[in-house]
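Below sits a lone chain in C-alpha cells, taken as the form predicted on its own.
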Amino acid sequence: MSAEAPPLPATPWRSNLSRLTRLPGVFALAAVLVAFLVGLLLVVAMGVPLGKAIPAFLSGAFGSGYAISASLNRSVVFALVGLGFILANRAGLTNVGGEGQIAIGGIVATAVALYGGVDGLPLGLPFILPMLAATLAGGVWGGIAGVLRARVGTNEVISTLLLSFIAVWLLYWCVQSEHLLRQPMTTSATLPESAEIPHSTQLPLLTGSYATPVTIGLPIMIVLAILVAVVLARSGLGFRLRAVGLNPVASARAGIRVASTIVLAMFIAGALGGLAGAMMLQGEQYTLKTGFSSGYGFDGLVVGLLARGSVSGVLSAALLFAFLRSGGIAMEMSAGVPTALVMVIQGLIVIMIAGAAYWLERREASA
C-alpha cells in the first residue's frame, strides 16, 4: 500500500475532539457529578421520590451479587470499544462504528458457534473459535472504513456510521430470515431470533455460579487493555499512530507508511468491537435478535470520549457506565423511571465535556 494518504484536515469537529480528549481529569469528573445532578433534579420533575429512585439504583447496580456481575460483563464490552476509540484516536481517527462492528461480532460469533462445527472440540475451541471469527469479521469491517480514509479521503466518521447503519440491517436480515440465522419456525409464536448457542459455546463463568455470573471476558478484555496501554507508551506502533495523528504529511515524509497505519488503527478498533460483540453474544444474551447491540457501542463511543486518550481511563468510565445502565433498568422496573434517563445523562456528560473544550480554548485565546 502506498505511503501517501490525503492529509487529515483541520476541521473544526476534528479539532475540538482533539481539545476533548486532552482535558483534564478534574472536567471529565466535575462533568459526571454535575450530570448526575441534573439527573436527580430530572427525576423529581417526574414526580418520583428520591427516596424511592435513588435505593431502587444502587439495588439495581451495587444490591446483590448477579446485578455486580451483570454490570462487570456490560463494563467489558464498553472497554473494549472505548480501547478501541483512543486506539484510533491516537492516529487522528474517530471510531464512531462501534455499534456496527458489534452487530457484525454478534451475527459471526453466532454462525460459527451454531454451524461452523465447533461444538464438542477440545481445549476450550467452542467457544475460543467463535470470538476470533468475530474479532477478525469486526477488524475487515472497520478495516473498510480505514480503506476508504487511506485512498479516497472518505471522512472515517461518515463511513464507521454508515456502515453501522449496514450492519444493523444485517443483522436485522439475518434473524428473520431462516436461509440465515432465524431459528425454525415451529408455530406462528417463534421470535424471530436464532437458536441459542450450544453450552459449549457460551463463555467460561470465573464463579462457576450463575448468581455471580462474571465472564471469563472479564480478564481477557484486562490483558487486551494492558497490550493497549503498552503499545500506545512503549511500540513502535505507537509511536506511528502519534506521528500519523499529529502530522501526516510529516509522517510519509519521515518513511512511516501513513496509509498502512491508518487503516491498521481502523482495523484493530474494528476488531475490538467485534469481540465487544461475541462477548455480548457467548456471555449474556446466547441468542441473537434484533436489537442485539443494545446501544453498546454508542455506550463505547461516549467512554472512549471521556477516557481522555487513557487505557485507565477508559476502565473507569467503563465501569461508570456499566453500573449506571444496571440501576437505571432497576429504577425503571422499581421506581418507574424510564431508562432514557441515562441516556440523558450521558448525553449531559458529553455536552459539559465539550463546553468545557470551547471554554478552555476561548481562554487560551484570550491569555
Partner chain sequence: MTWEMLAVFIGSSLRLATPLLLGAVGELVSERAGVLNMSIEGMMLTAALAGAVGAWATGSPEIGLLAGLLAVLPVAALQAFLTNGLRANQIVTGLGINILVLGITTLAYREIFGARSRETIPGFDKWSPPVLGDMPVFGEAVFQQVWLVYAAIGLVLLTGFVLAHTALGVAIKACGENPRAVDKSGLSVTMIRSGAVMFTGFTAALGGVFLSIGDIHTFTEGMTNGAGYIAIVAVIFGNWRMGRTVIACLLFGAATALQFQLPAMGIEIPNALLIMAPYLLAFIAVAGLVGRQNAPPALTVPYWRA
Second form
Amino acid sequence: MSAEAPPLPATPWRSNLSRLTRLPGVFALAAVLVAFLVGLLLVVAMGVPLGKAIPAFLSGAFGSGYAISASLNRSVVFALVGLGFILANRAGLTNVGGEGQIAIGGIVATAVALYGGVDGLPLGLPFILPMLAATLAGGVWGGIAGVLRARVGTNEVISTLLLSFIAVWLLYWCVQSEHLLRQPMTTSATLPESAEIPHSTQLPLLTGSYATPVTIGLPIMIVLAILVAVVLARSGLGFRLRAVGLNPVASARAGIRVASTIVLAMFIAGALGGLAGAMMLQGEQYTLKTGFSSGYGFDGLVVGLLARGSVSGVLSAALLFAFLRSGGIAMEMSAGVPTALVMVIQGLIVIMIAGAAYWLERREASA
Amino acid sequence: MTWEMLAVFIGSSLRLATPLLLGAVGELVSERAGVLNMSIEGMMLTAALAGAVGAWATGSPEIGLLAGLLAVLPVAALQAFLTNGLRANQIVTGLGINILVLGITTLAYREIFGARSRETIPGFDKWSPPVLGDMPVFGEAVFQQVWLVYAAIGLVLLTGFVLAHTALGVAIKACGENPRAVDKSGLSVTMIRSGAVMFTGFTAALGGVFLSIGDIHTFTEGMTNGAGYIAIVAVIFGNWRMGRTVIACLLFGAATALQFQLPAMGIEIPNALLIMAPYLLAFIAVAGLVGRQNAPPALTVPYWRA
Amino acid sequence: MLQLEGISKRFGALAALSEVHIDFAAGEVHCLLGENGAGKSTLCNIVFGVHEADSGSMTLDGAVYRPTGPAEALGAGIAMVHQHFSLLEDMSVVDNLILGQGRGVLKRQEWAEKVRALGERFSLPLEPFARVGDLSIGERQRVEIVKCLMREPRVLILDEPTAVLLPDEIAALLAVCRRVAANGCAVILVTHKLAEIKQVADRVTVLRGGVVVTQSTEPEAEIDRLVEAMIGRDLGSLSGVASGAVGAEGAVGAFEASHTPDEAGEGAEEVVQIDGLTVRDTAGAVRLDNVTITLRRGEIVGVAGVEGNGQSELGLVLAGLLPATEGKVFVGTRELTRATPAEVTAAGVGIVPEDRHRVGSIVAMSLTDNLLLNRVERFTRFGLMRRGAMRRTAEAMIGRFDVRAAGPEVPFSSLSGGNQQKAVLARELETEGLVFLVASQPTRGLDVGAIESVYRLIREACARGVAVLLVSSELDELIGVADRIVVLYRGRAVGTLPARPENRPAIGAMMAGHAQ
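Based on the form predicted on its own presented above, generate the structure block for the form predicted together with its partner chain.
Below, the chain from earlier opens the complete complex, with every other chain and molecule after it.
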C-alpha cells in the first residue's frame, strides 16, 4: 500500500542542497562568508574605500611575523575555551562562563606569579606553577556550576553567566584594592593594575625572539586539543559524556555516575578557561588590569558553538576569530574602521549558526 | 544619615531602578511564557541609541522615544523569529544578538555623532506629581522624576493585573508551564511567545530610552553595561513572581545608589562589591540557598507540535 | 456527519495510514480498534488537525473539512481527549478551562458555575478551584472531558481514555460516552479493549498496519472476528498470555493459564526480600507504604494495580533511582536498600524499566551502545573503548535474542518497539550473576508477536532460577504469567493471591480499593 502514496516531487537541486547543509563544516563556512560579506558592505557604507580597509586588515592579520604570532597566541586562548565548550556540550551542558573562568585564571596566575614565591624555582616551575594554579582555580569555578546542576538542578547557563559577572567584578576589585593585587601606590597617578609579573614567570617564546612572540602556549594547546579529540571519540569518558548528554536518566540506570560526570565536564571546561586566562596573563599582558578578559571568553564560546562538536572545528574557528580580531584592530588604527565591525561579523555568525543548528538537527532526525 | 540624605538615596534608588524595572517587567512576561530573552540587553542598547539620535536630530525627546520603540522592533522580531520560528537555542541567539547590537550601535554612534560626541542631547524634563511633590524634604528629592518612572510603575501594575486576572494572562503562563496544553486548546504557542518577546522589546525600549534621554541625556558606547542582564537577574532573584521581581529591581537600584551615597557618608565598602551585589544575590538564589526556585517548567524549551 | 475518504499519511519510510475510508455518524459511539502502531492515534490526530494527511479528504456535514491545526478543528466543533493529558498542573481547574476558551478580564465565579452545571448534567463532578496537580488521575481526565464538552462539540474523540482508569471509573466514562452521543454528538472512542467495545460501541472499525481491515455494526456478536482482524491471526494460534494481552479471554472461552505455578518454587530458597518499603515524595506524600514482598528462586511474582498506585516508585527504588524513605531491600545476602544503580547491577539484578525510551535506552545512540550500556567499563582498556570487542559481543546478543535491526551500529531509534524492548531485555538478562529481574510494564505498546517473545524470554530466565518481579497494569497478562499476584492500592500491598483466573474478580476488587 505504501507504494501508492504520492511520491515527493523530484527536485534534485533541493536534495543536493540538503546534503550540503547537513555537513556542518559547509554550513559554518557559508555563515562565515555571509557575515564577512555584510562586514564588507558596512565598510563601504561607512565610506571607507575597500582598497584601504582590506590591506589594513590583511597586514594586521598576516602582515608580519609579529602580527601572525600575536594572532596565534590569541587563537590559543579561543581554542582552549572552545575545547572546553565542546567537551561540556557533549554532556549536554552549555558553558557560557568562559569569560569568568579566564578572569579567575588571570587572578590566580597573577597572585601565584607575584606572591607565590615561585620566582627563584628551577625547571620552569616559575611559569608552570601559576598556570597549574590558574587551571585548577578555573576548574573549580566551572565545577561550581557543575555541582549546582547535578545537585540542585540549576541551569548551568544561568549559573555560569552569573559566575562570569562575579569573576569579572572580582578581578576589578583585585586590581582596585592595594590589599589584594593592586601594585603599591607610589604616586596618585599609579594605575589600578597589578605589578608586572617577574620575567621567570612569563611564558617562554618558541623562537626566543620578541619579533615573533609565539609562546609555548601553542604546543600546549595542540597537545590538549589532541587529548580532547581522543577523549571525545574513543574514551570511556567520552562515551559517558555522550550518554549523559543524550539521556541522563537512562545513563543513571545503566550505572553511569551522572552527577560526577557533569561536575567533571564542567570542571574540565572551567580548567581550560582558567588555563587560557593564565596564558593571556603570562604570555601577553604580564600585568592584571580591568577589562583583562576583554571578551575572549565570549569569543571562545562562539568558537565552540561554530565548531559544532568537533575539535578540528574548534581549531579552525579559533584561528579565524584570532586573525579576524587582529585584522580588525589594525583596520581601526590605519583605516579608521571601528573594531566594532568585528563584533557585527561575530554576532551574525552566532545568530546564523544557532538559528540553523536546531533546524539542521531536526532535518537529520527526520531523515 | 540625615533625612535629606535618605530622601536623596530613595529618589536615586528609584531612578536607578527604573530601567531595570522596565526591562524586568517585559522579561518576566516573556519568561513566564517560556522564553528567556538574553537579548534584552541588546534591545535596551538599541533603544538607548535610537532614542538619543531621535531626540538629538529633532530636538524632541518624545520623537526620541518613538525612535527608540521603532528601532527595537527588528531586534525583538529577530529574537522572536529565532526562538519561536526556528526554535533556536534561546540563550545562544540572545548572546549573538547582543554582540551584534553592541557592534552595530558602536558603528552607528561613531558614524552619526563622530566628533560631536560631547554634545548634550535634549532629554525628558523632570516632573513631580501634585501633593506628593509638595511634601517637605521628600517631595522634591523622591518624587521629582521623569514621567517614565511613573510610567514604569503603571506598567508594573497593569502587567500584574493582566497576568493574574485575564484570559491572556492564563495563556501566557500556560505557555511557560505546558505549551502542549496551549496548542491543544487551539491557541498558538508561537504567537503568544512571539508576542511576549515583542512585549519585552517594548518595555526594554522604554528602559533603554530612559537610560539615554531620561536619566543622563547622552549616549556612550555600550552604555547599558549589563542593565539588561541585571533585569534578567532580577526576574530570577524574584523567583518569577511580579512582586518579588519589583523588590529585586528596587534592591539592585539601591545597591547602585549606595555606590555614590556611601563615600559621601564616609563609609568604605569596596565599589566592586556593590556592583557585584545583584549577580551575587541572584547566584545565591539560583544556587537554591534561599528557598525553592519556581522557574517555569518550559523556560528555554522550544515547542514542537509533534 | 464526518466522512474520511482515502486518507493516507506517511512518516518517513513508514506508511502510518493508507487509503482509510470511515464514516462517523451523529449519535453513535464509534470505536476504533487496533494494536499499537495500527494507526489509530495518527487517524485521530489528522481529524484533530495535529497532522495533515498526505492525501485523501474529509467532509464535515457535507462541507470540505481540512484543518491545519487544533484551532481549526475546535472551531469546526471537533474536540479531543488525548491519551496523555495536557493540563496545567500548577493552576486551578477553572483556569485550565479558561485556557483557549476565556476572553478578556476573567469572571472566575461564572466559570465555576458552568463547571458545576456541566458536571451535574454529565455526572462529571469537579471542584472548580482545586489545583489540578492535586487531583487523582481519574479526576484529571474529567477535567479534560469537561474542557471538551464545554465547547459543545459535534465530534468528540477519546484516544485510549480508559488505560489509566479504575474499573468503576471506566464504567462511568463509558456511560458519559453514551450520554454525549445521545445528545447528538459523534463519539470516536479509540481502544484495544474488547470489553469496552461490547459495552458501548454502536459501530467498530478495525485498523491494522494503517489499513481498515474490517468494520462491524454488531460488535458484540462478532467479537472473535474483530479480534482476529485486529491481530491478523487465528485466535487458536495464540498462547493464553497473548490472548490475555488483547483481552480476548471472553472470546476464546475458557481462559487457559499457560504458566502453571511451579510447585517446586514453594520450597526453593528466598532470594529477594523487600521489607517494609516506604517512599515519600518531596511534598511529603506517601507513594509507597510499608510494602513487603518476598521472592523465591524461579518464582514470578506479579504486581497488579491501577497506574499511579506506587508501582512506578517500587520499580524506581529497586532500580536504585529513588531512595526509599524507610524499609530494606535484600537480594541474596546483599542489602540494596540505598544502593546506586551500578551496585544494583553488580548484585545481579536486571531492570526492565517501565519507560523504555526515557529510562530503558538512549535512543540516539547505537544498538550496540544500548546493548552494552551497563557494562561499558568492561570494554574499556587504559581509558579507551574497545569498539571491536563491543561490536562482537553485541552481534552475539542480537543473534541470541533475535533482535531485528539493520545492523549493530544503527541508531536505537530506528528499531521497532518490540525489538527495542527485546534489546533492553537482552541487556538486562545478560547481567552477570543474574538472580532477580524486575520487569515493569514490559509489554506496553507492543504487538502480539513481540509480547510473546518478551514472555518467552522472561520464562526462560525463570527456568534458570531467576526470581522475577513483574509489574503490569494488564491483569490478564499477570494471571497468565505470574505465580502469585500482589495488589498495590494507594501505595500499600493490600493483598496477595495465587495467579488463577478464578481470582480475577477478587484481584480486580482489591485494585479498586475494596480490600477483603
